[in-house]
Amino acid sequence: MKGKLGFACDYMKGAHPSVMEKMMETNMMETIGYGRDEVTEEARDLVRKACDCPKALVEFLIGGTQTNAVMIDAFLRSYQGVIAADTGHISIHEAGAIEASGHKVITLPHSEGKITARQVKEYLENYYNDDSYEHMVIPGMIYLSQPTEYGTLYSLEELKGFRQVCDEYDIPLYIDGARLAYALGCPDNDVTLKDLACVCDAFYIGGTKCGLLFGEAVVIPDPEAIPHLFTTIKQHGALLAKGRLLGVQFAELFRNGLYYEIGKHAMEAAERIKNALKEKGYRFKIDSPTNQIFCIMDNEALKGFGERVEYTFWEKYDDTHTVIRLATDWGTTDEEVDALIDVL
């Protein structure tokens, strides 16, 4: 079915050819289930080894926001709440999933997507110089993404700031993935998957968005920091009875390194579109360097632009202009891209 270009997110298509081919080999496969089969060990393995993280603690679970639910109520108490920046995803994008689960959104000022680890700190150090901080909701956890909302990146550099306020503070350091792919294919980024299992208490490594069907992969490096996370996980509603559905598709993102592969193809797509939005004198909300471009448009002009293009409004920049934002992904092709560039 031909329609207009999709640029407007990056899991509209179904999954990567090969996770497909995978996917029928395995059909009638019976195995265990709840994600105790052997192929989704062997996932776990190859996850575990591309984070050089050998006794990390690996668990599957289908989406993004129920991953973070899960994450966020396995590490907090009752009475704590999770800092965020106030753009991050579990503040506006996760309809109040993680308050639903009983849990505060702290949120911080942003800086296209960011916070710091100086903001985090003065933010703890105010609340506990505060003599009625036990009145309060008590900040219980650090949560990031990478990259963030606005497509920017942390640094290592910026990671372990951020490690030394949650040692400091003796609280956990949480980082969301869902696009994490993309942050790895990206020539700016200075940040592995084995620094991510250095600096963090736990993180997801994105699947939904990057290749799959359906699928994020948690690693917690230390298997002591959340006692029982199975069981949470079923608490939750969150266990996948044919686990294996979500073994297999990780097995082959990271058995050649295809999750690599899916990043850095889906940047090189995002950098041929950014050029021809800047040769062609179009202005940039946010000079993103991943696979999300934040494109202001003329109000008269993005009537033609979305009778052809899908897009996403991001936020209205003034009374004749709008910012949108254009996405690529693991499939982004170069005629997609062309066909695109014709209609800019």
Contents of the next structure:
Number of protein chains: 4
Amino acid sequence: MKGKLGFACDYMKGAHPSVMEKMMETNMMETIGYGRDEVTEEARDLVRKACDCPKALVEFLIGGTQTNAVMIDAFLRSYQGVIAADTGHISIHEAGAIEASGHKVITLPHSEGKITARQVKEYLENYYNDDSYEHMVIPGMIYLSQPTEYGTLYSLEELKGFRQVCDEYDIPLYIDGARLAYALGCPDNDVTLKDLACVCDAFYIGGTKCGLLFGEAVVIPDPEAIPHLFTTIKQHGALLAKGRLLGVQFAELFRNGLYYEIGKHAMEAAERIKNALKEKGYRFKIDSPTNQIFCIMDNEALKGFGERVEYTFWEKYDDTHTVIRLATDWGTTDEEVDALIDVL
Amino acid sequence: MKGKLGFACDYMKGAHPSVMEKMMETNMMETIGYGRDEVTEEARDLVRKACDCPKALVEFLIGGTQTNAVMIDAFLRSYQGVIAADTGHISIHEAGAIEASGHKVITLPHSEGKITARQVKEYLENYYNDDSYEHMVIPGMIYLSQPTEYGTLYSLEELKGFRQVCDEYDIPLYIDGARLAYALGCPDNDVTLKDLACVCDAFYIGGTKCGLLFGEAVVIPDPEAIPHLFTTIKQHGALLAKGRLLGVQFAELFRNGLYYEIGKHAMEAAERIKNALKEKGYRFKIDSPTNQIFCIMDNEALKGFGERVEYTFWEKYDDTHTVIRLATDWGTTDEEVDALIDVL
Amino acid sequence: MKGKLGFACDYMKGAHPSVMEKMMETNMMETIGYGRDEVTEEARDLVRKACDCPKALVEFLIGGTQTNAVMIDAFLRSYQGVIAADTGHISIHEAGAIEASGHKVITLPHSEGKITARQVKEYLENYYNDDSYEHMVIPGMIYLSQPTEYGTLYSLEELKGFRQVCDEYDIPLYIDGARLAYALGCPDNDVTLKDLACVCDAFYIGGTKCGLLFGEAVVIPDPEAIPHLFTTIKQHGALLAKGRLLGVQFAELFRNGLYYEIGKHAMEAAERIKNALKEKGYRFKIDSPTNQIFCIMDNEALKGFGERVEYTFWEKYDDTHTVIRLATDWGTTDEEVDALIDVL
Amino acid sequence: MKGKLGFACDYMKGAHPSVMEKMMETNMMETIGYGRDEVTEEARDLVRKACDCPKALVEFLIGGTQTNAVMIDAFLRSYQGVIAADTGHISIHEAGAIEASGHKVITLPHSEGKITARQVKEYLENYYNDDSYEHMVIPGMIYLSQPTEYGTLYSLEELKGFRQVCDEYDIPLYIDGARLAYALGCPDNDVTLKDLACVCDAFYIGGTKCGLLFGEAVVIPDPEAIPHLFTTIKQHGALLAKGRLLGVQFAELFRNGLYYEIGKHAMEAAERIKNALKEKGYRFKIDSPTNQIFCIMDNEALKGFGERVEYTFWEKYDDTHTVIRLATDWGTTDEEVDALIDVL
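Could you give the coordinates for the form predicted in complex with a further copy of the same chain, as opposed to the form predicted alone above?
In what comes next, the whole complex appears, and the chain from above leads the way.
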């Protein structure tokens, strides 16, 4: 990694400097554990305010896979499964964490990482019309990612469509916001935190990929929706003893709008890179409006590129081309972007 | 908590100042994720050296319940359970995390938090002599804590006794070292890290309660003992994206002996408190040689005491007395100890 | 087994002759599968009538361990465990079936196989008074056996006591009736099927040990208590394709009171044996009023006895004595009882 | 169902008359439970002989979903999943039984119910070439059905191809033979029981759909492959107390070749029906060589047909046509076939 430009992913550095500063400042504080301290309470209030949802239950967890496993297990009964895009993080990259707690991930074919409310509705209709539906896992939840694993976004209109299906079938809608800052910071985006709190039964505001050392903030607008979440968290080994550390970090993110700044910053960097790529004639595999860029590189050119830049191999495009992913984040500097553009 | 002396537990503050310093220093480093970076590799090597076990598999996890759940699941087959003291952390205070991954905790009655090799041997003999043993969960592992949840210690002799039973029945021995620094720092202790590496199939070196923000270092002397541990960790939602953070912290603990210093420091504080208690005529419920002190307080006196000191209620002793727990740690200052002694 | 008198257990023979007759009669019927046929519906109605509980949900399962695993999983949420006597079938002899579906069995010490409502109440009080109760499995159900694994019985008074605790803590009461016929047929018993339907959230009427080839009838007085039980049954691999076979058998048990006859018959045999044992000076380990007899035998005498009689070793009594179990059932003949008494 | 011709499935009647006769004959035998009796031992030997595999471990279970759940759980470690066709019984129609024991079903797209060794090999190659493969469920087993859920067959050549992939990747091959009699009885089939014992790590010989009241015989050629299967069976609630009932039935199936007769009988009936359908110009949706027939019916004609014949709706074909499934079995009579052909 030495000397290379780091665009491989959005979790290579530590935390945003002002978050680290707060970590230092509060280090010798003495508080009770498990997130029952006053700093974590402040963070909860700040998140509630950001979501305009004063009654929401807010809990802080450590990482994304963990958060998905906890929340899906908390909502589902043992006979239920969760509907997701076949490209969803829970479908592929969680090493079976959802199945390990007994729940099937019911996959629907994606289009650029997204599924549609219509697809879900059709699945549910067909399911309940099937004579042997009771022999099949009962669909008990919808899982979406915003932005998706392919960097694409759901519009508010689209999310309201999912809400309608959820209401019709009385199942919860859950949104994985691992990279939510980069959706919020995206000019194309029309979905606010408040919208998410209106449209979802639960969602999480990603911290790990958006400026924190670690941490994801779960928001459950109706605090009665899932009883005993604390114990479920503990059972999943997801309860941080020094829970305050999550509070300190999220309080900093939402005290003065740092979360939005981070998103905007990464998006500006991404925009500059995308424009440079377009100018230089590169094509994109996926039309991602957020901080992940999926561009097609000639295999020969990629060799030299790889010596200067850390990137992620995405997939083979054809015999002479490769799709790579570049990601910007809260810590991407103007100098890094300049240097990357020079390499192109 | 404001203005009170904090002796309620050993995880009220953040991290040891030199750990925090390293966190700051390395914050803007760019490394790959999931603990595959060079800092984490260095930490692995330092832990291997501290255990005099150059081939050991070393992985870093976030918290104790999580570590126990991952390791027990990694060692056991679905038809197996784990033998533990009825006071073991996994038996009571992990919200069913072990059962959630399908394994029964088979409990044996404790004596001051400990069980004996003889008890386990008798259990195993009776089990295999029972005509219907195949209808019962197969005991597949022994779980001990060092120090125990009651602050007591196993001697090397005792651990060798467990090893013998394990060899006879071909089952692994696993030791939970959530507070291991306070065993290592205890004058009564005769079990070193090297001894643990000789006697155990796996154990963990606790960081959360011993100077870190969070983190536990799992040591598996025979690296072939449990294949695919990385995937098991991921499946349990226990894989830290910025895995480096664990490496940075544990490297600091073991680079220059900080872990031992922490243990010694907390033990000196505990000794001073215990001596003062004895002098003032207090009795102890449990004869704990480590950093947890279980003393019996008159209920009337406790009221005043509680206004000045944060302690943990342990249990009712009789109608007029209560057992409380006081804990020292890496961050307990001489001034705090003085002040506490004044209050007594 | 050839030539020996079979008193080892109550599942050595096939089915009661009139049950077998019905199996033959209906063998070439064609019906739809999975218990949705008319014979099974008839059986459901007969069970409902026997319980005086016309709205009950009635499902037929194959065996006892399976039924317990299905029902406990159906009632509990993932963060809950089930309270049972430490001698309960689910605590010991189900090979971890309950834990395999993620639930802890919380054991209380038994007295002759029974626990008391007071014990449970105390457990619950202590649980909710414990500062760290949220770190512990939430008690979500009470499991009792009627008769117990030690042949003892709960009185109606006692069961009402459990009901009161259940109501106070809003948790369900579930009763395992694997040998229920032998409770119903016992002169000391004052609990009817109707009483069970009043006092329980669910119970099962055992068939396997009470005259059937196999089969247990689950009764859930409030049909809304556990939604999607059919799918839970299927998920547990407990759904019989030719579900009619269960219906045929249970219809026969409850069409003309055969279930009660079976219980009475076995109890008369057991009474004769117990009286003979008493007369001959034998002592009993457990004062069991039902079809299981736990008597203390001299080890020397036991050798000769064992050549003539199949019995079950229960436990060592002292260096020269052994506790054995003898069981009568629906198929025990007068001749067998006579012969057994001769051997004593 | 009264008065209709029953071609809806192959589990509408009870058991083959000679099986029922044996059930009656042995009803009053007294044997020990759980399949440890002499009749079950005889059945094991007969199955071993039929498979020409004298050392095989043979266990008898009750139903197909149960058998799949037990066997997959027995073979897999917690971090592993099972590869199957997306039409596989475990993928769809087992209500999440595989996931309930913690394992993901990794689906590959089928062609007429089948997958190819090449598909699996490609999946495995891609998996291990993926940089983040350790974040994904480890493929630990291949599941096939013979015949498939679509009635199609794997050839010996094809199965050897799977074997090769399994050897290369050191993963077991498991075959679900719920309808195996109808493969063995099919003129197109070239795979014998002996072949299955050579090519598989485990497979089961279906009884429920092939002449028994219930029962599936699991064959594991290498008896060391999965230790403690008995306890795994018990843990899954799949252990029949009166295990002898399975032994009695399977002994009858394999004592004098009844299993082959049953297959042949059903295939002759199916052939007659298929020929009649062809003659009358019906088209088939799937080219199934076994006892399931998938033919395309005009919706208008189907109304009348449905008044006379019990069939299974398979899927909509187009706006005016429907695919239906007809199944023959051991109990289909010549008269029923004649009558069905008359209706066409």
